[in-house]
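Next up: a single chain in structure tokens, the form predicted on its own.
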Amino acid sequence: MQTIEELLEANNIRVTAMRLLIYKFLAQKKVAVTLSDIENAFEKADRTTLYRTIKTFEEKAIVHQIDDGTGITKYALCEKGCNCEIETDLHLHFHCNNCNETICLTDHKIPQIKVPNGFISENVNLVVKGICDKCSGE
């Protein structure tokens, strides 16, 4: 099993304390995360050095990225193996209209979707809102 530390580096990231605290606060989280839950989480640390370490994460592929249309980025670790590619690593996102987590279902893919010739996907999105599992006592 690789560790945190070897993961960041083998993605060209820079082992910090912050890194690898907000690598661990995301790993224990079973639901995307916002920018201000992060600032929350850690009220004493540099906003800029919190965003900043969360674009680098989504720039090397540690977490992706969620518009859940809410009008606020939520962000999730990657699972093992994803390059965040539009061909192999999309997945299903869930966002509960009751208590509004959103939840990446990873075992539950999107189909690859082949748009007409001359059009160019560069992001492809599938939330489900609804009520879940937790909320609605099943």
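Write the structure block of the form predicted in complex with a further copy of the same chain for the protein whose form predicted on its own appears above.
Excluded here are partners and other molecules; the one chain stands alone.
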């Protein structure tokens, strides 16, 4: 059980107050967040700092980006030991058409997708849209 400070340092990210706060914010959220979400949570902080912080997290692979089709990029913490860039490791994402939230289905890996001859698959993005468990009243 490592602290957030240790985790950041292990990934060559210098520890700052802002970064700790943003990390905690992401960790506490169960859903993927937009930059605006972070902005609203830290109104005293500058947009750019938040933007660059999330980009740093992304580069260092402690956060992954999600394109859920809404046109707005979302972010979520990576699973422990997740290798975002390895295809077989990728999980699918679910976007709720009702509450508009997007979540990682981390234990739903993307199935092998067949592509035609001559095509080389390097990466797959799979987003399922529908009604989430909270909204389906279950």
